[in-house]
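As structure tokens, one chain now follows by itself in the form predicted on its own.
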Amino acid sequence: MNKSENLIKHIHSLVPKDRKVKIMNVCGSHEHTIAFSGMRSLMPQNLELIPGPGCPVCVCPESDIINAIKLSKRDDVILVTYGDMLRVPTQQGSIRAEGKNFRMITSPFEAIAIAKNHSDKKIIFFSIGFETTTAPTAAILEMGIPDNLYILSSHRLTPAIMEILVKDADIGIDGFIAPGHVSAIVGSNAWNVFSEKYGIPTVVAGFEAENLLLGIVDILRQIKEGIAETTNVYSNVVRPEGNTQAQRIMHKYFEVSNVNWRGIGYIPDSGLELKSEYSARDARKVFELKEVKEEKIPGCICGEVILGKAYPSKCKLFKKACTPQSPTGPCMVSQEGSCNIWYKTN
């Protein structure tokens, strides 16, 4: 028997066999770990791992895809943004569709060179994601960008998510496994609010199936023990602190604003926004961004699929009118989106 073997076997000796058990991985990586290994169909019948908000794309709001069409179809801007941005699917249409002057980047260091070898023109890097996209962001105005390059922030806060995820009854979540990615920024101590402050254990793990495994494995048993820990099982990787050099150039350039995220609406303290004094580097107050109302797309659950309260299967859309090549709602889009992972593995 191998050890992914042997932790399963551990599973179900720990899951408790009178009640189910809620966990939620929070990332969108996880998610695919766990439904392309066929991690769901080993666990205990009333084991429910549950994916959550962890796709960056799937939150950005359409106010903002919007805007940054809008600003696309000027002959004195080129708009430079990640691939799935893209394609998100907003009541205008897409970036892809409905756009006109557009690059896709990978990285934020290559909207310096598109803006150093496009003087004549505008860049506007639309900038999305969650703490792991931040950061690169900020190391870029850091470094200095050239007068000509302007950020089209729309980056979001994790915590402030999973605070909502953990207030709310109808989900009832026993336990996070909390993001990689995002904790090799924060640190591990950044979740210790929701064992400290709500009693739910909490467990920092990569992204093989063996290292998820033993998340799960750590949180059945603080629920077995009748505590609630953070603890970190991808210690390789992320330390208690995170990476402080990251963090301090993101708290220079950014503050923290209350924000919209896409089908579920405004949360508190939850965004971060370029502060006032690099107002001129900001392309919503130098080209006066107006925010467009947001409109709910017909028989679209996405906002219940990224909140946990729904699986994709259950949208009426899912594998009809909504496919990864032709997709009606933002989480069939990216490869973390849970719609377009359920889509390949369902």
Given for the second form:
Amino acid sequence: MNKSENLIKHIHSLVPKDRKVKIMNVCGSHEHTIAFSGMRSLMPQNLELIPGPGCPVCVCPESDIINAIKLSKRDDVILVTYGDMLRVPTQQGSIRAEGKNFRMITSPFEAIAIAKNHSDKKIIFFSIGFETTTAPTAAILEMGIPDNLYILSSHRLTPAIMEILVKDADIGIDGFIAPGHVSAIVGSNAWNVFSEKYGIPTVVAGFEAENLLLGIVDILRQIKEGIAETTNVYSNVVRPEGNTQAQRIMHKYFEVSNVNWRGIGYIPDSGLELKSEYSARDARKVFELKEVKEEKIPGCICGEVILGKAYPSKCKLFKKACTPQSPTGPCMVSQEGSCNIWYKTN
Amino acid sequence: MCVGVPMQVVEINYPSGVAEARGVKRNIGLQLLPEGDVNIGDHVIVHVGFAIEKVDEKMADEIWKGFDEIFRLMDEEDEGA
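Form predicted on its own already given; the form predicted in complex with its partner chain follows:
Full assembly next; the chain just shown is listed first.
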């Protein structure tokens, strides 16, 4: 018997026999491993592995995307952003379909290069994502960016959305698998609040199937022992205090703000905007962007999927009007989106 | 977007550098790690072009092993689709 088989056997022996157990992951890469490895089919029937809000493009507000489209139509602007963002649908189409002057980048470094090569243009970096992408954006600010480069920040904080999830009794989370690389930035200590304040076993795990299984075993062990701790089975990468240099640089340039999460709504202190002393670099202020009212996509249940209240297969559009080739909702766009992953594995 | 890839540092010009994985070299940012903490030959996890943490060679190999397995399973899904 190999190690994974042993871990699965252990999971079966540890799981409570008298009730359902829901363990949520909050990282698209975790969901990717769970889905593609076929792990769910090997779990006890009363153990649910639920995908949560682990897809940054899925929660990026429609208003920011529409503003990005509008900015890209200006002759003096080149909008740059990560590839997935170009395809996210809105009431006014996607950046790729409706935008004009835009480029895909894979790193904030490329935004600097484009700004240097187009000194006659205003380069707007539509910077989105959780802590793993916020830190690199803060890093280019620390390194110094050209005067014609502006940041449209749509960054989101993972712990903030997780706190919303635990307060929602409808979801009923029994354990969290905390995201491995977000944890590398914020530290495993950042999740102590969930075990200490809310009594939810929380385990930092990496992205290999075996490591995820180890995390599930540890959550079930805690449930069996009636305790709640924050533990770390990815300790070769994640330190308790995290990456303190990255945290320092992020805090230097960004401050928390009340922001909208697509399909979910406004959550206090859950996003990051540039501090006022850097407003000359803040595209939202320089270009006087106005909020556009979000419109619900008819039939799309992305908001419920992100919150772990519904599986993608419950959506009437899933695999019909909504496919990775022609996504109707944001969760079908990215390889980290639950609907996209389920499309390929279910 | 949030996938972190282990790479080996082959050049350092802090706060930038060059790292390599599977024969592909890429300019990376080292600003998120303290100057002097990263040496040539070190393995780092790279997110959107920036090293976010150092890892030992064994861990880097294990992460790549995990990727290879997922890539294999994704290929199988594509073939079966």
